[in-house]
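The data below hold one chain only, encoded as structure tokens and taken in the form predicted on its own.
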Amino acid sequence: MHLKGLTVVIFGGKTGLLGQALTDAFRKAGAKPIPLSSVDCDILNPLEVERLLDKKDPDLLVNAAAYTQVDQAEDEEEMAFALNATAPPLLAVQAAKRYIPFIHYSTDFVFKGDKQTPYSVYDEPNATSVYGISKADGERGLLKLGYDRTLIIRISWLFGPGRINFVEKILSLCEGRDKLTVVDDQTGSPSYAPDIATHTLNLIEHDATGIYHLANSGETTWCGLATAAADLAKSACTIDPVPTSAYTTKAIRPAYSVLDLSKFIETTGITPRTWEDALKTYVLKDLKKQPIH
């Protein structure tokens, strides 16, 4: 599918750390986006939904709205399934009567990360927390519903310009502390946002549907990853690892959680860059944190 040209509407475009990367990346190249936010649309709302879609007439349909609130999930329980679980297939429906491709997001936590090699987009999903079982069931759903024009791509640890994340609040948490501490016993694969934004284009242009893992190459802890970025910007905080006991959080996060990039690779013949890389250009580009010299 060439993008040019192409009216993409995207759930979540405005104000969401992948939805705003989603629009960059297809203005640039040469689609007309369409981002939304929930003030513009509820996406619980079938009506609505088929209105502006009447109205907008686009030729792409793409779902970056979720509920990401991992710990709040677990007191959210309700609104947490309504977004994950009861809006994709939703909003599916709406692309197959248009006959128009559908682009939903996943995630890592759909995994319970009892693994010790990386996650195959084979593997059954098998969550502990209400966030990875919401985004399960949203899976399922799709899947169920079998639209044969549906691409399904799960994301990891996800870090990039235009929202508040990981590596930004560890920043600045540098700034003010000489000392911090990280759980050094959870391992991933971190994900640039613009990254994964290029990446859901070059899997549209091959036509993909079905299951897809998208993230930056490599792998490493949530220590690993505060540390880099703490060096990268030349702060003379020390960071710590501790185990994840020492944090209390009400969600059961997955101790590996690593996704397997070979699928992606093989359909677009694109090896993803290094996290470390993607993290460079994020630190010292996006947040201009550049080296003292």
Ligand SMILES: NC(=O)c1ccc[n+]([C@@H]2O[C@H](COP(=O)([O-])OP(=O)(O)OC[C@H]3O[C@@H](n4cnc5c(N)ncnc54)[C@H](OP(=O)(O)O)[C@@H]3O)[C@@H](O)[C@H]2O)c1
Contents of the next structure:
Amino acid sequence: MHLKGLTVVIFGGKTGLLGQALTDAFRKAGAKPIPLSSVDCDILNPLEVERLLDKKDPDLLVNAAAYTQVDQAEDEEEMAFALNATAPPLLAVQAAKRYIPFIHYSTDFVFKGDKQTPYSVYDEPNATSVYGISKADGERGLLKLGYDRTLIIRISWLFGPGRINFVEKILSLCEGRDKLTVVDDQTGSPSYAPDIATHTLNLIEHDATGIYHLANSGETTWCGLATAAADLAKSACTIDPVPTSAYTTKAIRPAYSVLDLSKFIETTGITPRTWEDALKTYVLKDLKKQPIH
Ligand SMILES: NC(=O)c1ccc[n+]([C@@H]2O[C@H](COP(=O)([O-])OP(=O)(O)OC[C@H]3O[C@@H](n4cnc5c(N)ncnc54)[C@H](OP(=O)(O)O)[C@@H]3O)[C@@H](O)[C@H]2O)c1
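Could you drop in the structure for the form predicted in complex with the named molecule? We only have the form predicted on its own so far.
Below, the chain from earlier opens the complete complex, with every other chain and molecule after it.
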């Protein structure tokens, strides 16, 4: 599918971390993105969604909207399920009605994290948190609906410009402290939102459907990611590793959730750059970090 001139409705495209990167990428590719926030259109309201799609008449529907507060989801189960499990199949029904591609995002948190090798697209979800279970339910709902122009992209550990994220949080903490502790026994694949957006377009250009895994290449721990970011910013703050047990959170997170990218690489012929390379772009170019003293 060629993207030039296509109208693309992007839920989450105005205010979401990934959505904003998608809006940029579609615009750069010559498409006409229509970025939306929850104020513009509430995906929990099927009538509002239908009216919007009738009016905008898109060639492509992208859902980058979700309930993404992993710990808060443990207390707001109903809202997490409404947004992550109930809404996606309803959006796909609207795409099916118009026979346009439907692109949806999921997460490495659909996995429990008890493997020691990267999770393949053929591994069965077995989430442990409300967030992960709700996202897995959303995937299942889409697969059950069986609309053949559905693309589900699982991503992980997202960072990038446009919305507060782990890397930005760490760097601002580094500015006010000389010591930090960060969890060092959870391993995953950091993903730079603009790279995920570009590679989403690569998949669409290849008419990909079904489930894909997408992240930057390589793996690290939260402590590894924090240390690399602080090093790039030339921060004097020391970052010490701690086990998950030292940092209690409401949601249980996977100890290991590296995504196997081989299906993406086979389909597109593209190997995503390393997370270290992408982090350099984010810290030095997007955040324009000067050495911190
Ligand atoms: N962040 C990560 O580390 C990560 C990791 C793996 C997978 N993912 C997945 O990647 C996707 C994008 O995540 P993200 O971090 O970019 O999300 P995000 O920054 O938290 O943005 C969520 C977006 O959803 C919109 N939204 C929320 N409720 C809505 C509603 N009722 N109707 C319409 N829009 C609504 C928000 O709009 P408002 O601003 O108006 O509320 C916002 O634009 C999600 O599917 C997420 O599960 C994220």
